[in-house]
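In the form predicted on its own, a lone chain appears below as structure tokens.
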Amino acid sequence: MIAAAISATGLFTPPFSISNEELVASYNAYAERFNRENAEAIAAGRVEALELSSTEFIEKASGIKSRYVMNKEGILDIDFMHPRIPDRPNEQLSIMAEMGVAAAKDALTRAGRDARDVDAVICAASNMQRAYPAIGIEIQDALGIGGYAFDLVCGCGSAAYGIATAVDMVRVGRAKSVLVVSPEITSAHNNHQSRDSHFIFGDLCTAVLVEAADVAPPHAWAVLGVKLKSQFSNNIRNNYGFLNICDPEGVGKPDKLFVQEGRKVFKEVVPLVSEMILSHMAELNLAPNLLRRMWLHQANSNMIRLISQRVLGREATEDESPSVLHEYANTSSAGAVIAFHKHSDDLKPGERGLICAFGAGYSAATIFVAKAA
């Protein structure tokens, strides 16, 4: 079997930052706009009062300071609440092709590489703007590379399970250098009119690229291994697509945006996804004292936390398990990514790590990886 290898890794920051401060002045107004219009329904007990938000309850909720957005204005407007992302002609490329070409650039110049080079594309993320024809073919079609392309979608382990694809690619040898594009809108799907989740997520894009061993750069991460796991759950959901057409009439429903049962999923999501990187661990003789550093999904610190807590049987340093939620919110499966392309540069050659993603589904995904000597 082939050995496997990340190349490099991409990054495309949207142009937009909403601070915590500004999205509770937003929401804030919209609730207390709401109550007001509601008064007497509320004092009859008919509709349920909207309790207001604070930065203090973010923070401590999630871990969450700020976020990138690729639309500011339509979600901070307390009359619309969602991003303004205008429909493109056909012949212009969309809105998630410009962002993976873009994060797909980065990968490709920090590995030396040209799109030429390239095998295959893999666009792997939580939603996609259309059924078809597949993102990933037209990022492969706009970055100039042959071969073939195609989509992913499994909530927040998207990213992960897309490397994962890649790295069974390069080993069977259907390809030598495959990219994994991770374009997240996830401020489309959220609902900025819930307190509970206003706060969430932002918008961002990765890249990483997987090649066989014997062609990756000498500053490459050995894979030395992957695991997937899935696991039925309406605890994260979205209820939005193509099918919700025949239903004009429910497609404004809250449950067409992002949902979650929040505390089913922590107490249900973190022993699983414990588990499952102790149970990979032994499988691979990794010890904990041998783990350098984990890059785990950003969905919020206690999670982080707890999750690193249970692997290491400590409490983990910020060294040892570092967070991005401060700047970047919730990027569903890009997360990881992100930590890992923002901390890894300072391991040295040997030092282990391992790249974990989970989320709706549920889905999960550990690879650990090495740095090359």
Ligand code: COA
The other form holds:
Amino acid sequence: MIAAAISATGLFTPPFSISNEELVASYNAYAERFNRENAEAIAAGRVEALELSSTEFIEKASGIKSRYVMNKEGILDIDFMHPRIPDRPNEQLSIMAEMGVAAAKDALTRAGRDARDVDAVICAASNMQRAYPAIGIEIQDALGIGGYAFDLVCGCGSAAYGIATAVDMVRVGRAKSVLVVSPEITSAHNNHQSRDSHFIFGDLCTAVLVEAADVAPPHAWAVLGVKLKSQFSNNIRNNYGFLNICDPEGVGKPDKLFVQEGRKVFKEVVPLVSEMILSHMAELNLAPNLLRRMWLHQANSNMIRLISQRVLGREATEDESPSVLHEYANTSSAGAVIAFHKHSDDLKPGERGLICAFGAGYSAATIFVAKAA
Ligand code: COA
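Please move on to the form predicted in complex with the ligand, as the form predicted on its own is already shown.
Up next: the whole complex, starting with the chain shown before.
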């Protein structure tokens, strides 16, 4: 089996950011208007009043203070509450491909690699803006990469499942250099009219260059082991899909956006993921004290704290389990990669870390890495 390595990561950060204060002000204006317009029905008990959101709740429940978005004005406009992302002509680069190309170029530069050295592209994200042609193939074409490309969709596990797939491709010798690109426009599948989830998400794109260890640059990360696990659950769901146009009743239903049972997700995913990490560590003969850092999926600060505590057998420090939630919010599958990208330069040769993603599906992935000696 050929050894695989992570040669570099790259990031594209959207041009706008929305603070909790701005988002809550918009949601509350929407809720107050709804309550005013429905005052009679609410008083008669026919309609339920909308409760107000609060910045204090958001920060305490999730650790999120701000998020980046591809369009700010549409999300905050209480008559729209979605990002305004107009269709582009087919001849123009798609918005997801545009984000992907920017993140990929960043990763290639950091690896000191030319796009022509890459053999394959996987566009791995929790939602694709169209069915075909694959966004991955569009990114491949825009970068002038030979070989092949495809899309991979698996909720918040997508980026990590993409990295795992790239590692397998390298290990069997199908490719020597694979780009895994994760453009997440989560603001477009979030429901900004739902108090329980309007604050959760942010947009971003990451890129990860996975290569055969013998061609990887000296500062690369050896991949020690990869594990994937999925377990069906309806607790995080998005029913948007091509069959929707076949149901005249279905248009505009809230289940065509992100919906979740947040409490159940919390309760079920924390044990599932911590047990998965511990059993993978046992397989790799890796005691907790040999794990320098965990870059966990960035959904919720309490979840990150609890999972790292179960893995280490004690409370983890911010240095051992860093969070980027305050700045980026939940960027779906890109979250663990952002944490790795932002908080990995200081590790010394030989030190080991864990990239771990989890989310809708449920889907979970553990990728153990070691800084090249
Ligand atoms: N502002 C103010 N109050 C709010 C609120 C908001 N925006 N949203 C919910 N509340 C209220 C609720 O109505 C509830 O009130 P009650 O106790 O009077 O019934 C209370 O706050 C607690 O709500 P709950 O939804 O149980 O909060 P929580 O502590 O579970 O936190 C999440 C919510 C979503 C942050 C949390 O459940 C979570 O992160 N779960 C995991 C999510 C996840 O990983 N999803 C994967 C997506 S990739």
